[in-house]
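Here we start with a single chain on its own, the form predicted alone, put down as structure tokens.
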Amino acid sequence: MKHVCLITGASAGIGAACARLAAQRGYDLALTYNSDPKGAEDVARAADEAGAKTHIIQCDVADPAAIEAMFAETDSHFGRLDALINNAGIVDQAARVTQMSHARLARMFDVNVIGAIQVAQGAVSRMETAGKGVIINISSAAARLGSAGQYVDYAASKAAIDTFTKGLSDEVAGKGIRVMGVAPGLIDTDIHAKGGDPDRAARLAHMVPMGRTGSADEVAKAVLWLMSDEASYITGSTLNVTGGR
């Protein structure tokens, strides 16, 4: 029986790239989206063509009821869960900390931190029953760099994910579950446009020691390697995919 991977935020960018590669590597996929059903359908179609069985689920990870429903659908459709790519997240318009409203901060942490933790909770409860599993939390180089004058709130939310990755990994390592983080750097995806600066990655590429932006496919390859048996003695750490930045 093929392994099943749940990918949150799979309709575009890194989540979509992970889905396409996971399908090629032999996974069946539960794919979630929040507001882009067409993107999710396109990703599912590509995964289907690669031989995967797919199921699309609409889920706002800031809503606990939606997370519960997401896992119920995954259980019903596949009956197992072997891997989670905990990718769903948001960014906001560039702003100084003094300009950030409570509503902005609450939404940022509801999605990027609380939502990610609650998705991991659901995965762990299923993986503990099976006695094995892999969780990859998608972080960001912003957690180290701080993103001053841009989105310190986003950076802080990803720093929380790094700490969560280490703490959760220690809790579940004895249960046969590995938990890692992947921290992308300047990756050429539409997240920059969502933050109001579509040319940001190209404009800042000179700051990267390798002298270029990265691709979502390069991040996906790191994620899928960590999920594989080749990384069987790795847990509790976060891998930087940043071109050296």
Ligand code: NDP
Given for the second form:
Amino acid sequence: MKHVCLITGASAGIGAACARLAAQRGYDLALTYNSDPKGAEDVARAADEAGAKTHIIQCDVADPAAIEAMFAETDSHFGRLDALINNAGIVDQAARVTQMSHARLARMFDVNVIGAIQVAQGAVSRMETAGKGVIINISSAAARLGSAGQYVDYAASKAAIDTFTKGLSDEVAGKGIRVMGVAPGLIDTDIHAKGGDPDRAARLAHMVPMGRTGSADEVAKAVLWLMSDEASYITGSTLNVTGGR
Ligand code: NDP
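Form predicted together with this ligand, following the form predicted alone:
In what comes next, the whole complex appears, and the chain from above leads the way.
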């Protein structure tokens, strides 16, 4: 029986790269998107061609009812859940902390923190029943760096994810569930354009010890390694994928 992996935010960037690689590594995939069905369909097609069974689900992770529906759909389609890549996330326009509205802060934490925690809750309840599972929370180097003058709110949301990774992993380690984080650095995806600064990654590449941005595929390789049995004694830690930054 093939293992089933749920990936939130699989329609673009890092989530899409994880989906393509997970398909090559033998997973069947529940792929979620929020606003870009075409992106999700393209990713599902590539995963199908690599031999995966795929199912696409629309889900805004800031909506608890949508999360519940997403798990119900995953259950009825696949009947099992072996792995979660908790990836969906947003940034916002560069701003100073004093300029951030309550609406902006609420959306940032609804999506990046509460959404991620609620998706993990759904996964844990299924994995506890099965007595095994693996969860990868996508954090960010911003959690360490703080992102002053750009998006401290985003950085703080990812720091919350790092603490959540450690705490949840301790809670479920005895139930056969491993929980890890992956903290990417400057990765070449559309997230920078969505934050209003398409050249951000290339412009800041000189600050990376390796002197370049990373690719979504490079992040996906770290994620899939942590999910594999090669990483069977790793839980509770967050791996930097940052070119040394
Ligand atoms: P992209 O913007 O390329 O992709 C983001 C994905 O998240 C899309 O599939 C998008 O879906 C989905 N998404 C956005 N909002 C929601 C929502 N409310 N509910 C559900 N899904 C949503 O970003 P990246 O691939 O770059 O980022 C992926 C993760 O990696 C994020 O958590 C991000 O914070 C993190 N990260 C990225 C870095 C980078 O430099 N790129 C660096 C460090 C961390 P749709 O398009 O369908 O709306």
